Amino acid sequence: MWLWFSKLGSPKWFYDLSGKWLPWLIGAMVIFLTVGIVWALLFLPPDYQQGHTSRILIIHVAVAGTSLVFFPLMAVAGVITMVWRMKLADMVAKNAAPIGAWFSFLTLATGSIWGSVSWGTWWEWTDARLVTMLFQFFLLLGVISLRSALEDPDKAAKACALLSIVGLINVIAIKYSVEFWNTLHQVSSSVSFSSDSPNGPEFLIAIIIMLIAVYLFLSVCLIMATRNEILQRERRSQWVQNLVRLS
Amino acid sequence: MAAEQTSTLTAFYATLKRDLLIAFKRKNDVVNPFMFFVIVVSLFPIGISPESDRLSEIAAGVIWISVLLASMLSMDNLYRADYEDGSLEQLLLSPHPLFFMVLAKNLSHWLVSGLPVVLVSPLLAYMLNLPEEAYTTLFCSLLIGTPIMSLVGSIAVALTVGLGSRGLILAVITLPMSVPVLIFGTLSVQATLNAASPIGLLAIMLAMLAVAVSLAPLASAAALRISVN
């Protein structure tokens, strides 16, 4: 297990790994992208409260539900980092941090829209999950932004590792500070997902669709993003050069 | 050695007496920090409404936000001048747990730009119109929200100490991370307004001092090392 452990860390073999794997992920993502979305936006029978703003609701759960992923994934790779020294997790955790930020505002940006028309506001201080996602959103641009600022990349690696873990304790004590908080001012009916509930199974099928295709898109921006650090990285390195020299 | 028999608590001491030293021959670092905090306070009223009965509605939000402000801005020297001169090297280098050689500079830093804004704040309360029975309450708030601010507040700093020119990243790392802070500590104040007890979220900031206490020297000594090297 140690073995494939120690292998994982190598960025050649993560590489040419990576390079078999990135072409069936591809067609898995268009696939599920494409049947979860034609189903949503086409297919779906319109909401009996909601009308057709229920649709946007689809890709908004499957984009909020992937931008948690990244700061438990992050700290994961900040804690392999600080204790193995290993350079992957810290080109993962590199490039998870702006695609990260991407998600935590789009999923801000579709929930915005479809309360603009479900609860009749764009922003609503009193609901826990947009403050949690839009504090989640600034932790993570501090990450990015304490990268950019060290120059040093073995610096920089282990600062944002450990600023990640830090960051991580920080986001599950908001979240359930702003809960609470909630929970003291009143909640306004609106407010609930129990709307959504007399939907039948369609609903929560597409849902599951939907949230397994931004995975795999969350997954092959990532993998993209680190075979380019790769490369960046080990530039100097003999199999960097042949490759380059064969293509 | 000599460093080698001294004990942890009197290296302790040693700390945290040499910090409050330099404190007190730097007068402008201790001051500016605290007049900042009135002034950014006296702005609000001005800036919102002269009307005490708002003026009272958001004097507990207003006094938490600014000593939040000032909290941070006087934590950036809490390790340069040390990282300049090259004494936190020395620091790092002692046979002593730097756990708890940051919790004293930690605590140096609370004693000169922490308790004075905190020992201030019933006046200010007082100036923006805060209903007498809230005093107590955010004066108790205060006192153990700063403290906390202090201990998170320093791994930001402890993680940029080495940075040329760090202008508002320090701002934007630190801020957020305040939000748990900032909402039980004006929360408590809120209870007591309504007329409920605020013990309960005072203890829950207590139970969040103690775990701050515990957990962020060591988060704050692993930033020294990473940033020092």
Given for the second form:
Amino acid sequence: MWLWFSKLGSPKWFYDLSGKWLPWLIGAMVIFLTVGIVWALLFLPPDYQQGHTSRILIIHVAVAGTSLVFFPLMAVAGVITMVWRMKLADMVAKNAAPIGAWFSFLTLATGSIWGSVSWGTWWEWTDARLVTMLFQFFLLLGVISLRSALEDPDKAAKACALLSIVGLINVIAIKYSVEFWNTLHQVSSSVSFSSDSPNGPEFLIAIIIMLIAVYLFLSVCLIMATRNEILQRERRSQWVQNLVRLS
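Structure of the form predicted on its own, given the form predicted in complex with the partner chain:
Just the single chain follows, nothing else.
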């Protein structure tokens, strides 16, 4: 296990291995995205209350659920960077922040579109989940700005790791906001495997397919961004120069 962990810390090892993963991940992502979108648009029956508006929940729930993984990922990567000085972990943390900001923005945008029809309002400041998700978006922008503002890479990595831990606490607040406070969001989860779920099996299957597709999309984006970061940071190393000459 420790041998694998030490290999994972090698940018070259990760670059070579991820190059073999990417075609399979991209292929699986395209398949799941296509099936999920076609299922949601053509085969998902309209909700008896929301009508065709419920279709946007397929994307919203998947993106919202995925957006919650960024701060835990960044916090873990930050701790690994501080404790073991693993360069690859810092690269992952750095590139996860802008991707997470886009996911948080899409969560807010799709939720507002759905809320404008279902709730009759685009935004509600008294809704705890909306506010905490907006706070996550600003925290991610803060991580990006903080890393850009600090010239010392080590200080930037430590500062962003500490801010990521704050973001991790906010993720817990997002998750349990509907239970701690009275909000417009429903208390029960939109995805339920119980027999008395308010949504039919067609909705559940579409959510699962889209959730897998979005996680695959996240993986592809993060791997590609990290590979570019590796080439940038290791540009003076012999293996990168050999790679450039071969290409």
